[in-house]
Every structure is written in structure tokens, then in C-alpha cells.
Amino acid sequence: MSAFTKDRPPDTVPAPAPEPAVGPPRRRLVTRRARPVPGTRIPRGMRGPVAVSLLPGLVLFGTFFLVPFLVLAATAFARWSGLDFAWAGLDNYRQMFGDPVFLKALGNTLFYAAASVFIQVPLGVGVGMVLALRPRGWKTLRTIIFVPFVISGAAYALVFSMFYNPRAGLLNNALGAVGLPGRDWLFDTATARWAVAGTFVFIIGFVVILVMAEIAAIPGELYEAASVDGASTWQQLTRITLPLLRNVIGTAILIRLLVDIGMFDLVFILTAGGPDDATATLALYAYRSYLNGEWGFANAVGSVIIVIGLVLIVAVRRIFRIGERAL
């Protein structure tokens, strides 16, 4: 060490300076407008077109849906007897939910409601998803399980008046063949309604061939992939086919309700609503206080099956998250 840099301090290297944080890179905010979606818009001058394309659905709208649905939520406050009319508040509303008669057709109504969809659909879906497996003779059971789809409600409950007629009918003689003691099913309180739900729980052709068409949709990949990987046909049918049946099975569902909630021609030829209204529903009940000229009442109660068919809609949309891809 030198004199001159004998009592020097020794040289000192600066600290760097800290570096700042580095965090992840700031994004911008940017405002996009919504881009609109090919073919959504309509060209420049062809509104007036497309007005008047529309013209007619709109006219036959408002006529045969939008006017009575007004004209039905309008009245259900009245006394109306089609000639007669003053407004009555919520008197309608009160009358028929202190009415017994009108409690035991709401829970008729969903009886049969609960019918088909714990028993129709699963059967429909479980026979649609062994005749997609194509076995021997599919299409002729397809067509059989099909065509009490199409007979009318009426013919339909013609048939079964005579199949369950307590002195000749073929369920009586069926059971009287093998020893077992037969009985007036539609006129015996305790079986009517286990009767005429017993008319239609097996009409499956419509969710047959449902299930049959979105089953034909699925990509053959997956049960190619999953034979490979040493899955059965159990398992497929389990694991890959039910799961990708969310969407029918809940369309199925939604329909099947919506056709129960206003169950009238079946039940009005089998029983008329009796025996003490053990099979009566809904439109049945409104179809009475029609008859009786009270047209207000007859309204609230059409009123009230359609605040049912908005709930069932909404719920069975949102269970099954129909409109979502399954894919």
C-alpha cells in the first residue's frame, strides 16, 4: 500500500439499488363493442320487408294467444258469466283455494305429472337407449312402441274404458284366469287414479325416438376411444351415453309436464273426474265452473295452471340446463 492511500478508506462498491417488484403486466382496460353476429342484422332496406314478413305471425299471435291470455288474466278478478260482469278482487282466488274439490285436482294434476316423470320418461329413455344398441329386430320394435304415440287421446281412452269394464274387460278375465279377484278400477276411489295413469305411462314412442335421434348424434369416437381403454357396453351406456342425454331427457321432461298439467280428454271419457273427484284435474275443474257460467272463476283457475307451466319451465331449464352444449 502506498503513502497516499495509506490512511484512504478502502474503496466502498455501492450497493445496487433494489429493484422494483416486478408483478405481472398490467393489462388495459379496453372497451370493445360487442361485434354483431353474421346474418343477426338486417341488411339496409329490407326492414320494411321483413315487416311485413313478420306482419302475419304477429296478427295471428295476438290473436289466438296474447288477446285471451289478457282477456284470461283480465276476468280471473271479475264475476263474469259472459253477460254479466262486475270486478270481484282476489274473491275468485279465495274461493278456490278454500275449495277441497280444487286441492284434490291440483294434487291429481301432479300425481300424474309425477307419473310421467318417474316412470314414462326413465322407460322411454332405458328402451331408446337399448334399441340405439340396434339388436335384432329394432325396427319393428320401434314402429310397435310408435304407434300408440300417434292414436288420439280419445280412441286411446275408449280402449282402455273397455280394457278395464269390470264385467267383460281383458284385465278382469286376465286375473279371474289365474284365480286373483277383479274390480271396478275406474269407479273404485282407491285405484281410479292408479287406473288412468295406467293409460298413458306407457305411451313412450315420442321419448324413444327422442333419445334414439340424439343417441345417433354422438360422435363414434368416444365409444371407440372408451372400447379401446376396455370399457363394456354397461359402462358406455353409463358413463358416456346417459350424461351426453341431459338435453332430451329434460326436453322430454318439460313436454311430458306441460301435456299433464292440462290433462282434459282422457280423464273426462274414463271417469268424468270421479268416482268423489278421485281422478279430476285441473282443466277438468275450470271445464266445470265453465259449465256452471262462471266464466271469472273457470279464468283464475286457467290463471293458476299457468303460473304452474311458467315454474315447471323455468325449473326443469335450469336442472337440466337444457339449451347447453353437452360437448
Contents of the next structure:
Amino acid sequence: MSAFTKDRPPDTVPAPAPEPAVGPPRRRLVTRRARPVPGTRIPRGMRGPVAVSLLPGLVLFGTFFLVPFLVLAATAFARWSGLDFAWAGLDNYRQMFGDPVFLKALGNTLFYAAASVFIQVPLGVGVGMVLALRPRGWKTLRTIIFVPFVISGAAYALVFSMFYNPRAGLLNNALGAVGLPGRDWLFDTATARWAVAGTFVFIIGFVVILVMAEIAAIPGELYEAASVDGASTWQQLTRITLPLLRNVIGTAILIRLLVDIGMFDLVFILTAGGPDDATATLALYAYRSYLNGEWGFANAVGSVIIVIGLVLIVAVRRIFRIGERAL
Amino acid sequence: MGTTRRTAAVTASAAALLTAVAGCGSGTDTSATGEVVVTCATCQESPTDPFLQYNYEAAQRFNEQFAGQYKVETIENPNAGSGDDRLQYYQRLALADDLPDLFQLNSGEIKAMEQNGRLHDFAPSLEADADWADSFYDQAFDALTGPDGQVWAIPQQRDAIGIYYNKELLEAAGYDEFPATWDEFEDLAAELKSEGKIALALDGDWATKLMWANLIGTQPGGAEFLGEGIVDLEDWGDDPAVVQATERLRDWHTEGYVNADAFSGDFQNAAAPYLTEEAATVPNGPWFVKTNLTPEAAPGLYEKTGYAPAPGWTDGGQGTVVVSGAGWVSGATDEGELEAVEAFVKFMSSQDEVLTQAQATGANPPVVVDAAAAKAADLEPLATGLIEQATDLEHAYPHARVHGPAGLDTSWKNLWPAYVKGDLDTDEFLERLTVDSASGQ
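Return the structure block for the form predicted together with the partner chain; the form predicted on its own was the one displayed.
Every chain and every other molecule in the complex is listed next, the one we just looked at coming first.
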């Protein structure tokens, strides 16, 4: 011990820190183990059980996603017909990007995705917000809106193929009843893409349900405070509800985009991609290549679909800050 | 356990496993009763497909007749019916060296399957049994034969495909019988159109290509195109018969002689207007009667319906599509199983069975049957009448859909509507059709 410490005069001892003027008395820091939150490390004692519980999922993921994905990624650089195999470098990709049908299919896929983002999701959000106000008959309306979402794509496509039938379909008959000319909506290059998009952009059930669930979770105090401050219903919807729906809107867009970039069954049943590839999608383009015995080429198309999907996931998550708390 | 014992156990286990694997791969499959078992992928029960249902019942009869010796075991196969998926399904099985012992393919599919070398060649069996070989019609094997004389399939039927027409509607338009030339047919179509009727019901696939084949095949050189040119020619637009036929068929659509929903590829789009008497004619094979034109489905229409071959470009130039339909093929390699397969296809091409099939499905026999037996079988007249007429016609040719490249269906459905609506000219349409069809091989 130093002489200085030993000889220090009593008046130099530091004074105790003053108690805060208001608020509860200070408590000891929490020392018990807190519940893990995203981003924290798994407690040492839990690592074994967590690993064991993850194992089945990892095995399934590896078997049914990772291995096929690696095979797809590798064989995309090969000429592979199932019988013959030869490495081909970037040939498949050169051929693909030089093929006008691929560019058409890419354009159509993005068109369907855009139709979802700009028509389906806003429509679903709007209807969800209105239904959340619980107008008369909202439960019945919610059920009716949700029904198309649970019908299989194939059945849905068959219904719409009858709806669009130029000879006996409901649409042309309705137009005829008001003196307007009918068309062959699905097999006319001018209308086919719009007709296909028309079959799914009004399936808004899942967006409506997501929105209603999110709105139900918003604390009522926010609206009460807004009312006290004189905010109208419209202002409450646009200034409180809508900003708090950011996460769920992003999620809806993301889900829809992922469905659209892999769109196959609707188009296959309605038009088989025609006429003159006016409705073909990337998935259909890949399927045709597969039917033609060009498996390596089909896998190259598949890899492009995966890359587009990943880009969209990253972009939408960033734009809508999915995962961050909105409140 | 000592090292020696452990080594012995491992060796014994490996040997047992190898024996089991080898046994699965090459030995004859036998049932508990010692019958040789062969698998059939087109012998399942079907409430909607009369051909599958007939195959199922025939397989049961075969099993009864050959009980203790051979047995056909049914594989439930969702791809048993014709369609794009059927070829892919069997190609996948061929790659895995796991083809069924018995199944059916059409000639276009057989061409696509030829390359993998997994189909059994029936030529030696036919050579060894001259009586059996001679029982078939002369042209029955034409579309089922390989480049080196291989016979990849035993035909299940041999049909002349014609045009069914509504006699009452034709009479109202001033025609006592079906037109004999294409010009007369167009006059009839114009007359029907003026009366608000559809002259010709088409579907964008089977029936449309049937009329395409009729228009091609009834021209000089047309049958050659439908036989070889459709497979070998690099641009179908180089054949004037094809160009003329294609443009004439397109014009019928643009003139309004054809139903407006003739592009979906679903035959029901052609059948519906005929069955509701909106359309005066519909082209199809004899099975149309069994599957659509039953008295229950169309009350009164059956009596009004007549059948005719395709008109010609000149007087007396009528013709008809003749198809062997789907033939029986085999993926068996084991000798014992091949013996059973041969017994089965001989059973299926026996006089009794082909007549039973004709009664059940409306399809015509691939083998010559004696007149008394045919009369006794009392076959459906609307389904079988054309086969008698066909013997006197100037032209006979295969169907483009059955004999063309495997990719023809897909590319036709894609390009035909755009061509009819004027997005493509004839040159571009035929060139792209050739290229796209061939890429499906």
C-alpha cells in the first residue's frame, strides 16, 4: 500500500452519489438468465438439445433442398439430356439470354409480379383496413373473400377458362348483353397476358387476413389518443394504421412475388404459355426445356429463377424493413 | 465377436445383399403360385377412359386363361392416358432402367423412345410366328417400325378417322350428302354460316390437326409428307401441299366457319358445339361415338349423325387418316417375362379380343377378322362404317399428331392461335412449327 493512500486526509474521501430526485429506488441489475432474443447466443447448456431438435429439419433441408440445389447449380453448366452429359461452361446461359422466348418469359413473369404488387396487395390492404373497422356483415365478407385463396390453382384455372370462353363464356355473354363485342381473351396476343393476370390479382384473401390480424394487434390507446387530439377516421387510418402495417405489407408483397416468379399451373392450364409465348413464364419455359430433354438448360433457367427470388427477398426486406418492429 | 467371425458375418451379409440386388435386377418375377408376373402400366380400371377399362378387363381374362403360367399385374399409373406427360414419365423410367413390362405408346412417342434403346423389338417374334404376323393388316406396323426394321409395338387398333356430320343441318343447308371436294365443303360452310351455324367444330389440337392432315393428305405428295417429311423436312414451309393446307385451314377460322373457342386444345371444345347442334360437323375417330355420341349424351342426335371421309381437292380425291393408335410396347428384358409379354400381345390381337375391344371402345381391329365373326359381334355402325369405305378411297395417310415429332402438340398449341389471328405469316408459322416441334424430340 502506498504512503499516499495511507496518509490521505479524511476530507478527500469521495462523497457518495446522490439519490435520484424522483422515480423508484435503484435496484440491482438482473442477473438471472434472460430469455434468448434474436441475435443472442444460445446458452451453453442448451446447445445440445437445440442441436438435436434442429437435426431433423436440417436433414430434411439438406436432402430436399440443399442437395437438389447443388445438383441444379452444377448441372446448369452442362449439356445434360438424362442420357448424355457434357460440361458446357456458360453455354446454357448464353443460349438462354440470346433466346427471345426466354426474354418474353422473363418479361411476362415480371409483369405478373408487378400486377400482384400494384393491384393485388393494395386492394387486399384496402379491403383489410375497411373490414377491420368491422362494418355490418364483415365476417361473411371476409369468408367470401378468403374462399378463392383455398381453391387449388388448377380448379381455379378451369373455372376461368370457362369464364373467358369466347363462344359460351360469362364474360363475352355479359359484354354481348350490353352491346359490346367479345374477344378470345386467352388466345389473342393482345389480351392473353392481361386475361391471365385477371385470374389471380383479385385473389386477395391472404392479404386481407394478414392485414386484419396486424390491425387487431395495434394497441387501442393509440387510436384513443388520436381521437382525443381530434384525428378523423381517415387520418387514423393513414397516419396510424397504414404506417404500422409496413411489416405485413412487405410480407404480403414478398410472398406474392415468390409465388409469381414460380408461376406455372395457372398459365399451363389456361394457355400453355401461348399464343406465341404471350403468357409464358420462366417456370413454364424451364418445364418446356425439361420436356425437350434439355435438363441442363432447364436447370440454368431454374438457377435464374432462384437468383431473381433471392434478389427480391433482399430488396423487399430492406425496403419494408421486415423484421424490425414497426411500433 | 472375434475379428474372423466379424469378417465372415460381414462377407456373408454383403453376399446376401448382392444376391438380393442381383435377383431384383434380372431374374424372372414369379408369384407365390409360380406364375411369371409381368407389370402393365396401362391396364388399370378407369370409369372415364374406355381403352384403359378394356385393357383392365382383357388383362383379367388373360390372367384367368393363363392362370398358373402367366399373370399381368396392374401398375396404377396417372400418366396412362395420352398426353405430354406420358412420354416424359416413360422416359424417366427408361433412364432408371425400370420400364414396365407392358404399356402403350403412340408412334410419335415410340420415335422419341427409340433413342434410349430400352424398348423390346418384337420383329423376331413376328418372324418366328408367320400366322400371327399375317393376321395383321398390311399397313398396321408402318408407324411402329424402327429404322432398321425393328417392330417396337404391337398395334392395338387400326382406325380410319373421318368426319361426323349432322344430316338434318346439312339437309337444311341444301346438301343430301357430305361434300366430296373441299370447294363444295366451303360452299356448305358459307351456307351454314349464313344460317347462324358453325360449319366445323375444332379444338386447337387433335381435331384441328386432323383436318390439317386431311387437307395435306388429299393432295399429291401429301401422304409422303405425313409419313416421312413431317419427321425429316427441315422447314415444312418448303412443301407446297403443307402451305396450301395450312392457309386453307386458317382461312376457315378467319371466315367464321369454325367455333370461336377452337384453340384450347381440349377436344370437348369441339365436341360441345356438335353435341348441342350448334356445329354441323366434327372430325374424330370411331371412338367419338362411344365416348361422346351415345344416345344418353345427345338424345336424337345419334340418329341424325352420318360419317364421311375427308373431301378431296378434286372429284374422287377423298381420303382418310389411318392410325394404329397406341401400340403395346414392352420394357421387359428377362426371357421368362418376355415369354409372358409375347403371350399377352398375342392374346390381345386374337380375333375374339379385338372384336371385344371394338365393342367396348369403338376402335377397329388391327387384324383381319372374318366377316361372319364381325357380323356376329354386331359392331357399332357409326364407329366402324368408315373402315369399309376407306378401302375404296384414293388417299390414306397417318395423323400428323400421332406420327409427327413429339414436340408438335406443344408448339402447335402455342403458335396456331397467333397464326390464325394474324400475328405470324405462313412462312414464319411453318418454320417455327418445324423447329419447335423437332426440339421436343
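The model shown is predicted, which means the values in this text are computed figures rather than measured ones. Numbering follows the first chain given and starts at 1. The term rigid core refers to the maximal set of C-alpha atoms that superpose within 1.5 Å between the two forms.
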task = Using a superposition on the rigid core, decide whether the Cα position of L66 changes by 2 angstroms or more between the two forms.
result = no
inquiry  = Given a core-based superposition, decide whether the C-alpha of N292 shifts by 2 Å or more between the two forms.
reply    = no
